[in-house]
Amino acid sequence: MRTTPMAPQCGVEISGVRLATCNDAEMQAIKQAIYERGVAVFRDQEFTPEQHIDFAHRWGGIDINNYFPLQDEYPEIAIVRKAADQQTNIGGAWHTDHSYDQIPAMGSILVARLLPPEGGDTLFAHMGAAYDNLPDELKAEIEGLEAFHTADHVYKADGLYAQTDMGRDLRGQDMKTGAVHPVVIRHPVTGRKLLYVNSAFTIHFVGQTREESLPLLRRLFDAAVGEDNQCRVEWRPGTVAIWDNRTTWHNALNDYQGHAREMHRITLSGEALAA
């Protein structure tokens, strides 16, 4: 199993395994590296819906998308689509899926399945480079703020994606969501610390409205995207990614009009958030 850093901070390529019957030693290397990391990226996988689900069940729990398209026969995997008449796709923006859970999803294991013939790539971004990068000022800010976070101005009746020709696709959207987290979480395998908010979901601060939050959130939102902090994922037909939520942002780039592009995705349980 060889390992190739993708970026200078964020990402790396693992090569010489096979995901569907990876050993336990090289299961514990995988984890690793995209606890570290934040994302790993394998190519050439021959990924059955079934052997996505068993080795999904070797990181621990699923959680069952509530927003997604589900398969029929495999509920446990979400579908991620763009048909090619539709102009909006799933995740063009930066964020970090599930922070307005109270347990945020450990991450994904997504599986390029319908791909356009150039286009549709991943952005990553790596949030211990980003509190890194921070000034100390800046660091000492944010020490020991919480941030709520939620998805119903995206997901709900009315939400962003409504207004879309997304939305005919969705479900869940008579669900409430929030959730308060650390601004600054320690990653619980790492240790690493993490800037934890994103422009999705990260609505303002404790005791903050708002208006009062958004100077702040805006210059943490700004420096968790700078280019050192970055990696780009190309997708090719037998390409799967895993990434951890904890430690990366990510954003689906939508340069693909006129194209389909289907993702199968399992989601990974987590555990609570820690500062």
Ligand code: SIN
Second form
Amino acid sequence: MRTTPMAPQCGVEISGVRLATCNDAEMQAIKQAIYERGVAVFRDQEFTPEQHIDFAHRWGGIDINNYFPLQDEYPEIAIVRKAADQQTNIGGAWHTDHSYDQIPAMGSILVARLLPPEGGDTLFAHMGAAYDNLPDELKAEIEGLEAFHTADHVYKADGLYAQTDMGRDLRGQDMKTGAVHPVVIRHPVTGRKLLYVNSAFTIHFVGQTREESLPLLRRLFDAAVGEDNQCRVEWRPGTVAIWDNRTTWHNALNDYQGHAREMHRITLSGEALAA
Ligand code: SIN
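Following the display of the form predicted alone, present the structure of the form predicted together with succinic acid (SIN).
Time for the whole complex; same chain goes first.
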């Protein structure tokens, strides 16, 4: 198994391993690489839906997504699909999956099933690097703060997606979500400090209104996506990417209008987050 960094701070490409049949030592090395680098990319994988699900269970539980369409036969698999005639994509803004849950998902395993001829890459940003790069006075300002996260403004019947042509495909418009997490968490395995707010789902700091929170939130959001923290996943047929939702944000680029794209995602259960 060979690992090649994708960018100085974020991402690793791992070759010489077949995910569907990897042994326990390889699995352990894959997990460690993802915890540290945030996202790992694997090329030329044969990964049936059953193998996708079996591989996900080697991490622990599966969190079924409340909103995306699910595969009829395999409800563990969420479909991230944009049809050729749709304008809006799923996940086309910086976010981390499921931060609005009390126990946010640990990670996601995304398999490319149908790709546009060009475009449709996914950007990732490393929240350990983002935290490390904050000026000391900003680190002091956010020490001990907690923030409220929700997805209601995104997925509800009067939410952002409902006002687009993606609204018709999504479920869960009556769901209500909300969770409080520390603004700086420690990675449960590596212990590294990570910035844990994101521009899609983090609404305000606890004890402050949205208006009071916005100036500091905006500074953190800008710092989080510094180019030095980022890497870019270029999808090819047979590509699988696995990321750690505590360590990264991601953003699915919507630059392939007129073409379809379909990815299959399993979201991996996590654990309560702590400062
Ligand atoms: C997502 O999980 O947000 C979608 C990522 C992608 O489609 O590249």
